[in-house]
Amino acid sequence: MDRKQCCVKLSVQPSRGLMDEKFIVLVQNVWPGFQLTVHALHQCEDGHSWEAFGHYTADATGTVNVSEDPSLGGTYSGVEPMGLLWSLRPVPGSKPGIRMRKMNVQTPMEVTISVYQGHQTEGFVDQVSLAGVLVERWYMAPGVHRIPITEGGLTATLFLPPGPGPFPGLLDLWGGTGDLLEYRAALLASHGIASLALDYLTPKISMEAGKLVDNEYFETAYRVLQQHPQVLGSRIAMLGLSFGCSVTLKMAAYSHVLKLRCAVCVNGSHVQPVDGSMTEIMHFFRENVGKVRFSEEKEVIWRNLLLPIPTDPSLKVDVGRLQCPLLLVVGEDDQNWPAYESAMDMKEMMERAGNSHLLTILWYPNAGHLIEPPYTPLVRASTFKPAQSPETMMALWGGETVAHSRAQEDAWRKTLVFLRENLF
């Protein structure tokens, strides 16, 4: 290999692209039958490093195409075009419980893809690579505008797609940790939907008042989006994950202000005291704390908090009232919420009410709670600090790496189709 070693060619196309866009990794100019390792390294904004790698054997032309050739081992195996991203894991020696999340969407996720001689499994930092390429993965497409929103007491960020508009709109709600998370909304704007990322558990107004927001907060966010000159006010959706589903379902069913074109719920539940305030809903969850279980690794399993699904109609959103299409994304190995049981009950409720034609359910066996945009690595468990709680704990989210990856890719593609069908 010595004579060819300096001439190994590595290309990644596109080297700059959206987070949900596939790339092609090509290694050329090695000996036929040459064994090599293709390695990906990413350093998060929090300073933690993540890596993934696959073992390959060059073909008769001295080429490896990661999109077509099987990995023989590593953090993934088989033909996996995007295995270098979805199988990323913390490098050896990292502290337990870390989770990869992009906090500054105005900068790219940078991944260094390198080629090493032989089938390596460790010690990459101490070795000299044969070739390397820096790859940029963006949540914001060129021309997307990021606009911080504070009017009406909101803590939110609006992402507008490129061009004059007007665009259909979407309210984007994350789960129980609070904070303003922007990356999903930025990516949706990159696909033509004006998206408002909303912090509703730890917004400035809530921190100053010392109490949780009420329904009026979400109605204000809806009006801000609806009245924006570049948003089609009659074409607005709502998307929630985890506790964000509780809010989405409640507002879609009962609000006289929100007139949604459609709603998407990822791994959540309709179970809550429907007449309760946000504070009372949280208290309802805490009343069931005796149902919390722990894994053998002492990770918290919350899914039993809301089981069995109540029969009392005052303890669950009447989804029979829904008048807009609803998409449920269900990870069947969700260890955080009873997403499967909740979806089954909602299906039965809507069938009884005669509006089940509005319901679409995507079922994903062996997928966990945190179903994110494509190629985001599975975090089966991580440290978690619920909003309004002083305690940080290790939460079990569930999921199996390959199945979860497939679920993320399929669910994102079908979610975009669902939104386009109902908003455009």
The other form holds:
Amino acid sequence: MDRKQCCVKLSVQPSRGLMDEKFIVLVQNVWPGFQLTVHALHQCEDGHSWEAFGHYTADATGTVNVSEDPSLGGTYSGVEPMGLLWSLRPVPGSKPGIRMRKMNVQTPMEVTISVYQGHQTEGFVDQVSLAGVLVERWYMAPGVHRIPITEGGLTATLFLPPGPGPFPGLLDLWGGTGDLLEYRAALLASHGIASLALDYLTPKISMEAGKLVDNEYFETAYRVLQQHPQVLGSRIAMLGLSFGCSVTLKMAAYSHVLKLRCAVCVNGSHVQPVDGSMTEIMHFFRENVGKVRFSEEKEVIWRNLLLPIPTDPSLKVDVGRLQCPLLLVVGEDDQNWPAYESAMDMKEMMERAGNSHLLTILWYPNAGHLIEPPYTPLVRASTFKPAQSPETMMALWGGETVAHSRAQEDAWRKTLVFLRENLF
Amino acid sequence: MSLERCLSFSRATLRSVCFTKQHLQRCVHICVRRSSTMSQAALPILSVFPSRALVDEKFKVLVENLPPGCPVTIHSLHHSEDQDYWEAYGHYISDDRGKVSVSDDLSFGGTYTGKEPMGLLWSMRPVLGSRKGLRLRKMNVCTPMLMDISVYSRHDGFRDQAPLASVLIERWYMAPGVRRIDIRERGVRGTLFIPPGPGPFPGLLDMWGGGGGLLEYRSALLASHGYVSLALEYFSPGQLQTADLEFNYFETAFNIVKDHPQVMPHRVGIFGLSLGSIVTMALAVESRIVRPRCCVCISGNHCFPPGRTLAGITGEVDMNYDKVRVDENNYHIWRDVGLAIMKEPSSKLDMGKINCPILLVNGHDDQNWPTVESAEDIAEMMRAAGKEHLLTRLEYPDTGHLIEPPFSPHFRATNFIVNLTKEKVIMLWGGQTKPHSDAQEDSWRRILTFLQQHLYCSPSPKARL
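Alternative state: the form predicted together with its partner chain, after the form predicted on its own:
Everything in the complex follows now, all chains and molecules, and the chain you saw is the first one.
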């Protein structure tokens, strides 16, 4: 006689997918009405383990389909096809404030999906599962080329889509931590856009010279992209998150060199000394450091640094000058930047200037600051070391898990549509 | 393409848009002109989902952002491990929204026609100028097959220009987490594939045919579906005569699977094709040592004289070698050899003695062996012994001998070394491409269901109490 519940069949399709693709998790061959837990386990590059799980009851055919059946509890509930990924959280006992970010995009994120008997909430690692499969999640589609760029003093990586080209291009900017983060650019290249991930806060030349870059650095990045034989120089977009928005809006409104086809800003602001260098902008932020607040858990809330939105025009990018479409993604629970207030102000400025037909705003209640490509977990707070600062702090980014995950999925889809409409 | 060919399609799903030749010519011109005035033109967008898949999974190929009513050709290209190029293509016309969906739209011509979601794979053939008699078989299953899928402007002469867009896709025999282990123990040579997960799993002994060698791809795919599978090498190409092959070799191989700590010992089946099927049936009927839980036999027969060794089988072939015919291309047709052998009752296994479920998969156009006639005879024997309930037969029209996993190209005639004479010939396997490909797709699905039914238990009501 075979064991208690033998031969459980577990499948995930596709077993190798892009990070923004959905999958279907199917459990078959269990007893009708059987209670089980579907569990996801991921060990990220810095060694931390993350897990998610949902509780299910098999139907009359002995099947659980995570895309169609409701989770009755766990790290997510209800019908959530991708809940096993977006509700991932550090396993009990983990260091507080960790964040999951793929630095090496040439290998996939590996997730082990398993089935356990009963509705369990802990101790998974000590048990033998009924079945387990390995799933790969890729930032790079097959054929995407990764090209490190150092010309012109840049610290950047170019991702070219497969195919003969030429392709539209995109400059991809992250925020205040600096570093060269490649994953979003890799994913955009997987969607047919030649994307340049640019480190502009901690590039080699800044670290060596001891000072921040100026506008010329961005102009160089733009030119490198524009002049690339496989890039369509007249179809270049810019995408920024957080402090990257500050740069994007400034370039879009004032640069004589950068001729952007369109721009996307995620959770940023137009508030900055308009004629200021990067150093002066940083100084402007630091001047307001008295406005920093703290949550009950002693997490740093920075959103008030730029509030109230100034009326002085020399302190905000004149978005009334924009001549290209602009998409703003706003997490209304952003605790790090005043994205909501800034977006409201930008809307008003553009209405007054008569170019608001170029503006699209996506508002997401209860979404936080870090609106990233979909199906990665919400980071509500994490350790944060701003570039140029010796201190590490616990920053509160904001967001509530379910709303934030929906926002990531919706914003990414709409961003891709926006880019497609303007670049293709 | 001609207007006549366009109108000759009488399928219900054909859109009722009538294209004049002039309209089509204008569209081609627009397609080409637009692609060269870059700043204003819409860029065609090509996508394949999923871009990484197992070889038996379907994909969706979509082209968007084309002008409406635009003739395009979608093309697949594969550079094989043997350095040959294989290709397929279909001619399409974009709809009023500028889209072409290979899953939903009709191909007007190329290497396949009609609504064929996977035509870009199964209709692949060697490019013009290739060597003759080629067969496409992945030897290294740890890496994927790479294919370029491209979209070109127009139908006739589409190759004259660079493609409008191109993507790369991966087709894998191994799912993530499947482990590959070289087996060299107890005198047995093969490769074991173990699914991911804690197990234990059902097992399979997997054997190919008269070409010899070690082919791992089907075992890798079976492991990706949850079976511990041993791809067995039992002779080198051309060396069947001299191979030292006692029955015991296969029994030992079976036991290697059965005894593996991650295998459920009472749930081990046997899977064979061609000569491998003969061995499968012999083990099921004659072996006193192994008891397979079920058997799958593709393009097989029951001609294995009891008491003989495998090398001894070739004696039967030798005696009837004069029955080998050649067709107008000088391709070898062996089916009459089989018909002659089958006339001798003593040349056949007594299939009435079988005690496990068996699935026979055969093609009516098999030119290598009379497999359908063999299946008839097997059915007769099993009926007479009251074992009919154990038999499932799948037979397919216009299908040849080499029934491979789905979406593999059709191999109608390929190079082969005849074991007896060491001659290099081109062996006619048979089949017509479209029906043969349908058979590959349908049979694989049914094979997996059969294996699941017999090797993965259905939960029994008794066990629940």
